[in-house]
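Encoded as structure tokens, the following chain is the form predicted alone, with no partner shown.
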Amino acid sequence: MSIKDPSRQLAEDWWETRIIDMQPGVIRYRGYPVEELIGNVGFAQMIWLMLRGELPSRGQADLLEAALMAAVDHGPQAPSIAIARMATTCGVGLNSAMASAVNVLGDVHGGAGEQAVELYLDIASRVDAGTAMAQAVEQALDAFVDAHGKFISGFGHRFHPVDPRTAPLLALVDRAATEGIVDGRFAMIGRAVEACLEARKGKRIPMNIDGATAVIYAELGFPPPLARGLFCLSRSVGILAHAWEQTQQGGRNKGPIPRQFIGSYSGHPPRSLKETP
């Protein structure tokens, strides 16, 4: 048994992973040959083994494939579509349109669905801790709006009175809690924020896109951080098919707003440097 030059180990040794065993003709993900992932696994499929280091259950990766389908595009009065528009115009290829969009998915835009999951998750562990669920959300609440601000991430949205893809996934977890692929726990928790942001408003204030995902991902076991990486393949879609067709469309130079209406001015009124002491 030949014994590696320490140097090479080193070398070899430098970017270890789990992830992949990519050798002269071997690839294998996972440990998975990628001769037989190919026409077996799909696209969700790959996601999970990928981040999880195994397959999921077939009713897993449905739901995880319902969350990422949901959010991939919300048009170009999205901050990120609007960028990847305005990349294409001034001549960059897609990735680069793609990869400037993706940039700004941060803590206000993007990051929703991660501060869903962790709001869930504190609940559940207060839950755990033996609280009574009304008083664990009311606790909960209490101590992310002191973290993050008025507005609770998941619930509520600017354009629509009820997001309209709300529904039809907590619908899709429910029916997998009734199969036991999920518990249906955070189902739960979300719907009791909900109720609670009703009670302290005195109005509806309804779950939204990032609100009903951050429920599929906190079901699904994956923790806060993802939640976010998970949306920015989500919306890399579409953010690709709005970058491709400016790309169609044609147009230079193509600002936020028609280059006819000018930005408001509110500095200091004309004056000359003659004028000047």
Ligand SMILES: CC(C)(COP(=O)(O)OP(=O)(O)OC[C@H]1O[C@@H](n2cnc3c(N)ncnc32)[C@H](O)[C@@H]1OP(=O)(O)O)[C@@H](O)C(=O)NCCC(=O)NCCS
Contents of the next structure:
Amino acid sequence: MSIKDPSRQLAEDWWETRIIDMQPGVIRYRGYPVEELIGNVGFAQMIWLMLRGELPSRGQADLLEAALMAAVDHGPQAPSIAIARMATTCGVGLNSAMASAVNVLGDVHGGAGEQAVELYLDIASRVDAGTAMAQAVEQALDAFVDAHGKFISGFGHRFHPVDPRTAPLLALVDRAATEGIVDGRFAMIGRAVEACLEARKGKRIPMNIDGATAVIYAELGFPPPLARGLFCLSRSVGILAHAWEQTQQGGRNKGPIPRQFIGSYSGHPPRSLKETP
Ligand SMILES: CC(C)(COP(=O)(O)OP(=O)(O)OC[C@H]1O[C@@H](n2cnc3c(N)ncnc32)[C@H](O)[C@@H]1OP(=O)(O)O)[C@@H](O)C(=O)NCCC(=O)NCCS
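Having gone through the form predicted alone, I am curious about the other one (the form predicted in complex with this ligand); can you provide its structure?
The complete assembly is shown below, putting the previous chain first.
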């Protein structure tokens, strides 16, 4: 056995990784040679393998794929999509347009799934500690409001009285629960949050796409930050499509509203430097 020069060992361990073994002529992901994966493993399965280290079961991969598919686009009124299109008209390439758009997937737009998974996990741990479900939901919502303010992530929508993506996603979770793929606990928790919010506000604040995909990510065991990361992967599909469509349509320097409309000014009335002491 040869002993390596310590500085060479230091350099080789600098980006030590368990994800990929790459050497000249060799590419193995989590141990599997890429030659075997190509043609046998789909994109959602590959995402799971990369993030979790093992391949998912068929049922797990189907649920992950449904969540990724459901959130790809929400049209140019979604800030991320509008930003992708605006960026394209500034003369940057698709990569810059995509990066600009992904950068705004924060706590309120797209990134809400991360906080929703945190909320669901908080409720689950309160139930595990012996608190009844209804009470655990009330307590977790109070804690969430104290930490983040009155808007509960994963619920409510600016445009949809009922988010058309939620029911089909929850139906997939329910079916997966009957098949033993997931246990269905987080679907129950998500619905309990929705019911509690309705009781508190006196009107329905329906679970939105982030709340529904958060149910799936929690059921599948993804930790909260990955809910945001996975949303970014999913929405990147729509972002790319819109950036490309805008590229083909052309347009230069397109701002957020047509040029006929000028934003309101509410600052100081006109004045002159000559009048300023
Ligand atoms: C998406 C969102 C910005 C839409 O908000 P909106 O339709 O403009 O809602 P409004 O600001 O007009 O609020 C209307 C009422 O519903 C309530 N409401 C709306 N969403 C709520 C939420 N998620 N939690 C609690 N109350 C909510 C508001 O408190 C307000 O009640 P009030 O009049 O008593 O103050 C908002 O629901 C939100 O921030 N949700 C959480 C973040 C999220 O999930 N984002 C992903 C969206 S797909």
